[in-house]
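Take a look at this single chain, the form predicted on its own, given in structure tokens.
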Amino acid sequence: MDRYITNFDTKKLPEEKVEVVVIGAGIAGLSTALQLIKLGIKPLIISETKIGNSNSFLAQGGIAAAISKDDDPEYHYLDTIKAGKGLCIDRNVRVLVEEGVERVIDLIKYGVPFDIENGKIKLTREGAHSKRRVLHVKDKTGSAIGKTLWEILSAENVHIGVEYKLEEIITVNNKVAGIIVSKRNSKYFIRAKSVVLATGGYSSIFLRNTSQYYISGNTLSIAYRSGATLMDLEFVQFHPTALDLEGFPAYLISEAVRGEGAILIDDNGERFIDELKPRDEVARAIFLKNLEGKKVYLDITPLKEKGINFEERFPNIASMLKYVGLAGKTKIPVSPAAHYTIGGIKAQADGKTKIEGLFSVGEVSCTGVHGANRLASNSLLECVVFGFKTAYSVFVHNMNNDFVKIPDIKNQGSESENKSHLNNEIILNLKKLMWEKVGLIRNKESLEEAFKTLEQLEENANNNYLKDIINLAKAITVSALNREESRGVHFRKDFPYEREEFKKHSILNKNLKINLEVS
């Protein structure tokens, strides 16, 4: 992934100079801003949409906390670890299930509705939870934490710019000194003593994914070459029950409904699975189930049994049922999409990462906490643990350095034309060979095919943001083939098992090798 040379100069550009620019506007994003507002710190923050649109305001199903009397941090580490099948890194995941409590009391406190029962705060327990902990908001949760979040920015003026999209993250001796933004056909230099990034995942360069706006994964190209460190880029989340009806997206259906008693059936009416084994393993069942050319059903009759109003306590899955035609049915066609991704940009807990001033934080970073599989519902619990710690992170970095002196920098840059959303036929393309051969069953063959495909649509790509899509997908490929075995959410049909000498993790260097590396 070398620089792309551009016939732009940035001592031209505009400029404009903040203290801290926060790069995304979904839930880690927001949560960094406000800590580092009552920091006293007013960040810029940079979205390339409205602001709700992020994969975090779409999450259903919760966020988890060890807040019920019978629960514990400690439990909930365990679980955490056990799904995560080796590669956790301890002390992150201390943190997120130790400062989680503490965090999700402060999004009480802030005014989420979460759900209530007889006075109490309602919980329900989702696959490989040995308890039931999953604070909810029906099954918008996300969308409550974000909006509430956003009005606290908002009543405190926070600064920032919807529809810029980065560019280039500007560094000088391995240290920030700002970044390049586009809107339309201008662009900007921002000058920054430190940036954060929370741009969320790549699953949508899979082409059957659960993403419902455009979420291209840029980001991780654009930080490779400015020289931070990818990780484990090979462990996509394949979630196990997104709609598979002809014509429609792969609407998500959250793992609520099945935590709530809901079964997977095949067309034959037989269950095959237990629903709250880790998304892994039930994805796989019912992918091998459609590789045998069978439907699989996500049944809810027992939810009703249990006297359970389903439009009540779902009422967004309801309503897109509705959209689609199966209002009132009680067997709902579904088959796995690429949903979350594990990898990302290597960071911390608290945000750093390998180039001073820059930070990581939610789903574009990789801090290990997720291991091979990430627990259900432990996503925005990171976003509101790993965004709080990253203001105080950003705080002492601005409050020990200066603004970065930089020379006249020419020729240095990504260019942003043709950035259609996803419909440029080389991103199709590539899309399909990704679902296709470096899906959620890989073997040395596909993968091989895939990268050699992938240098082909390369010769093709006739600007630098599909350059930094496709290297993207290269570095995918490459992570998956070196992995030769199978661990959590990466399975190779000819490596079954998984070995020890892979219980590392794969660390992304220059010129798309890979080196092991243990937590």
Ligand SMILES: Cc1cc2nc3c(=O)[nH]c(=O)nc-3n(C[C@H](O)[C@H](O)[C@H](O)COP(=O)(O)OP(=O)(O)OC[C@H]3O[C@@H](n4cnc5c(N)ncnc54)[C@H](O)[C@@H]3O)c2cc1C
The other form holds:
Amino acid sequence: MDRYITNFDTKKLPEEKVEVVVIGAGIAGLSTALQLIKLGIKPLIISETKIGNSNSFLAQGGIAAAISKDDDPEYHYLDTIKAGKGLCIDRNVRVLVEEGVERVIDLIKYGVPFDIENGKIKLTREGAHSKRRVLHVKDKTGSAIGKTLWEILSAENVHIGVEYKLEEIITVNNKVAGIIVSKRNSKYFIRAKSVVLATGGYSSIFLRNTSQYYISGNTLSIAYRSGATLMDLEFVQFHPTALDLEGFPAYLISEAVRGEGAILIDDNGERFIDELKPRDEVARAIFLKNLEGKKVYLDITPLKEKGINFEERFPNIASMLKYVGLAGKTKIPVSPAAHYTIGGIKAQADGKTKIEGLFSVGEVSCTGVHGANRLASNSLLECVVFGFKTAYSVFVHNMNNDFVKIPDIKNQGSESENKSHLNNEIILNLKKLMWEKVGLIRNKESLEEAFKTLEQLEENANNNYLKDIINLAKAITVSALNREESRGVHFRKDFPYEREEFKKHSILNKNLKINLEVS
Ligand SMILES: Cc1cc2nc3c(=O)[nH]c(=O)nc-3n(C[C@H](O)[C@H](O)[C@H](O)COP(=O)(O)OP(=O)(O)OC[C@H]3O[C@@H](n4cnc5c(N)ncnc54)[C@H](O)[C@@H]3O)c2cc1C
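Got the form predicted on its own; could you also share the form predicted together with the named molecule?
Full assembly next; the chain just shown is listed first.
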């Protein structure tokens, strides 16, 4: 995978020197940046997209924390561990649920306008949570949190460079020296003591996905090339209920709709699954109906019967339904779509990775906190809790380290143009392949076929971006092939059961070799 590393001659590029650069302006990046400010370090934030155009700002359902009087972090811990099917890293789950309460209180104090009922924060129950513990701002929770964080950062004059893309992480002897970014066709070198990757997940590598389509996870390949370890890439969460209407993207219909009472029915109007079971089970049940040629609908009649005003409780979803011509309809056609990626850059709860000075936080990271299956609304929590902690480990790193000197390197002249990746035919074929062969239900044959095709696609890849995406796809496929069992969101038709010998994490070493390791 490292054979196409570009040796940029950093001396030839315009340079900026900063203490910390945070890459990504979703809730993970913004949370880290805000805490850095509180610690007296002003970070530079760069983002491929404008503020507001990240998956964080799409988050509908909410953020989980044990704040009700009949709840306790211990119950939240037990629910998270149960959903994770033996693969959660225990100490990180403890941090998530315990410090989660504190970080959510911070959000309340910052002014996030969480929904209130009778003077108290209103809490929803979502799938596999044993208590009502999901705070929400109607169905716009992510954007409400993101806007609040951004307002505070703007007031502190924090600078954000938008439309800058990460191209390369420069390391010297396993220490971060800085990054190369590009804007349009110009490249820049940002020298930094610490680099925080908060670049989101890779679900958009699958054809049907609920993600912002340009967030592609290529930064995982960049980090891998620079020496970081990737972990548990085969664990991709497919959301059961994304819109399934020809000509429209797979818009998410939040689990909270089922939490409030909506049911799933097939063409015959029959229920076929407990709607609040873990997502992977619900998603597979729908997918199997689809494979039988049946449509599945989310029936929202029970909400009306309970007196819930759908348009008021879910204004975003209601306006999307209006946009696609389903306003006022009670049966919404749905099917699964890739939604959240559990795997990522192996990191500790405080963001540390294998590379000194490189931190990874939010969906791009893998801290083992979700195990083999993420509990709904735990990912926004992960962004705020681990973002907060990452700021402290950046502080300590910067206190103890100088800027890294870069030895003269020969420019090999192999810098390729950063070609636009949108509407690229190869990418489209790759996404179809990943959906069909590496999607919800996998087996040895489909995975081997996918890997072979990816190798063929690689032969025509003419720029780093494409190579990074193909390599990420290969890494996911190899990880899924290696895991000869079914666990959590990873389902193998040829091994439809858990196997004790696989109760381990998939660690991706050099040349796509996998080691299974106990956490
Ligand atoms: C539709 C939808 C609804 C969801 N609902 C919920 C929910 O209710 N509750 C919950 O807990 N979770 C939810 N999730 C999951 C949750 O939103 C994400 O896991 C979380 O927001 C990820 O945040 P992040 O900051 O890690 O990444 P993101 O919010 O994805 O932000 C990534 C940032 O990195 C930047 N970036 C990416 N690549 C590059 C690059 N090469 N160079 C420079 N910048 C780059 C992007 O431009 C962006 O600014 C939902 C996800 C989706 C898609």
